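Encoded as structure tokens, the following chain is the form predicted on its own, with no partner shown.
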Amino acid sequence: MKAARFDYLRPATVAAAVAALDEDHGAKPVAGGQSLGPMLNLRLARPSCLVDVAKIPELRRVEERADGVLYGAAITHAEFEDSAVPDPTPGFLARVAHGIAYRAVRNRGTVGGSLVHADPAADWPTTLTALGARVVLVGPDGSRELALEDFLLGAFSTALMEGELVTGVFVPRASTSARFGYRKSCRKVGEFAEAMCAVLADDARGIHRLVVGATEGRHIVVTEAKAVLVDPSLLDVRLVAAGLDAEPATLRLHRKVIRQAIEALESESLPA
């Protein structure tokens, strides 16, 4: 099938885009184009116009802080692959991005359009949740930042206002010393994944974060998980009320990785 028929701006500042975007509600915004250009195909979506923000100077930068980094939104999966911009973590962000998908799409898939999409089965919305990113929204009535936790609503769901877009992306500052392991099932290489968990140790910082992802909902987030890292069978009962337990091979699939994922913790050398 083909798209049905939009229009197309491209504007050249983030003030240019909301405001486009706060005019005519039924137009979407995109960049990289790797979930909304299958979806336009198919018409299972059909935006009254796209407003291209790729190029947006102010969605392309990068601000390092004494407490993290400030990431636009525009990018891509690839830069973080590569490291092509800092990482205030020891290395997790590149392995992390090297595991979403394929190199094509890694290298024009952004950050900022995973996380809008909202995918509870896509990398990063799990990875960043564990690791305490907050997402920053620009509208029509000003910026605000938001957890991320809090920020995606559910499946597909996010906490997104009419007219508002998202610039960006902060990812707090790891100490040295800390771990994370992250784990996900797929059929095959590239396909989204059927359970996965993230989960960040930073004895330093006090932190102890583990979330679910690929639940079909909203992720399973633990934000004081220090005891569930030693007995993981203290998540059944949110694994249950997350729905898993009406497929008894899907729960016992997601009791797995998160086993794997606490597991990496320990097993795996973190890159110099």
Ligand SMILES: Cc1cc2nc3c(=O)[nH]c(=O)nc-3n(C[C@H](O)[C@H](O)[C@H](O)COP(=O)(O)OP(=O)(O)OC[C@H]3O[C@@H](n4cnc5c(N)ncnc54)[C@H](O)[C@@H]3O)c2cc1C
The other form holds:
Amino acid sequence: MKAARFDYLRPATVAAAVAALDEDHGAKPVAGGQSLGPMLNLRLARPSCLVDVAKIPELRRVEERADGVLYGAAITHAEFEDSAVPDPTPGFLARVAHGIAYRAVRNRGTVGGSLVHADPAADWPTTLTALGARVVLVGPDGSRELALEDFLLGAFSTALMEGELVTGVFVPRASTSARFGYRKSCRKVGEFAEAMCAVLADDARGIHRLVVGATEGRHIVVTEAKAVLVDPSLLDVRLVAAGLDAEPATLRLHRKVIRQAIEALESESLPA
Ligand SMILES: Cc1cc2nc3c(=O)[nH]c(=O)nc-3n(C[C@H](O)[C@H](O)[C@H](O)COP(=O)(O)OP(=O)(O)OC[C@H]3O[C@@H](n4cnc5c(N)ncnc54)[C@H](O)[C@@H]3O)c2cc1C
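The structure above corresponds to the form predicted on its own; please provide the structure of the form predicted in complex with this ligand.
What follows is the entire complex, opening with the chain shown before.
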């Protein structure tokens, strides 16, 4: 099937993009088009107008700060993979990006598009939540910032409001001794995950976070995760509370992937 007809705009600034979205509530932003494109073709999305934000300079900017890096929303997966942008972690972001689909998707897909699409099985929502990232939003009423776990409300659901754009994502600087474990289980290489878990153990900053993705709803975020890292069985109560006990086979798979992510903390996360 082909997409239904739509208008196409390519504004030069965030202000012009926000004005276009505010003027026509049937309009939708598009960045890499890697998730929206298939939805248009299947007519699961029928916007009156696509507002192309991929080349807006403010969304392509990267700002390195003492406490982390602010990435423009239109930075592509490939730019993370190639270390074309600074990394406030000891190499975690390039590793995650490398595991997203295949290169053609990574060349166009953007971090902002991935967060707004909010597929619970996508890589950036789970891993950036584990790293304590914050999303920057700009809309008709000004700008605001949200912790990623507050932005992601559930499967394909976010706190993005009418007329708002994600302009950037801030990733806090991890200490050089921080360890990161990330595992996902996919039927085939390049496919979306059936279970995934990201763990950050940053002893120097006293931060231990564990995030379970590829659930049917909201990510499971454990912020005081030190005890769980020592004894993963303590996590069972939280998994059950989050509804992951519905399907025993799924729960088994999640448990296995969580264990592997915790084990990966020791084996892979050596400082750069
Ligand atoms: C074959 C295939 C395999 C894939 N496998 C994986 C995988 O293994 N792991 C993974 O994580 N992802 C995977 N993806 C998804 C891919 O990473 C997408 O690039 C990503 O999810 C969306 O990014 P995008 O820039 O293409 O967004 P788009 O498709 O352009 O947009 C997605 C959504 O975000 C909105 N949007 C985009 N940018 C903004 C913005 N700045 N502000 C507000 N709203 C915005 C759009 O309106 C739309 O609703 C796969 C995609 C394909 C086609």
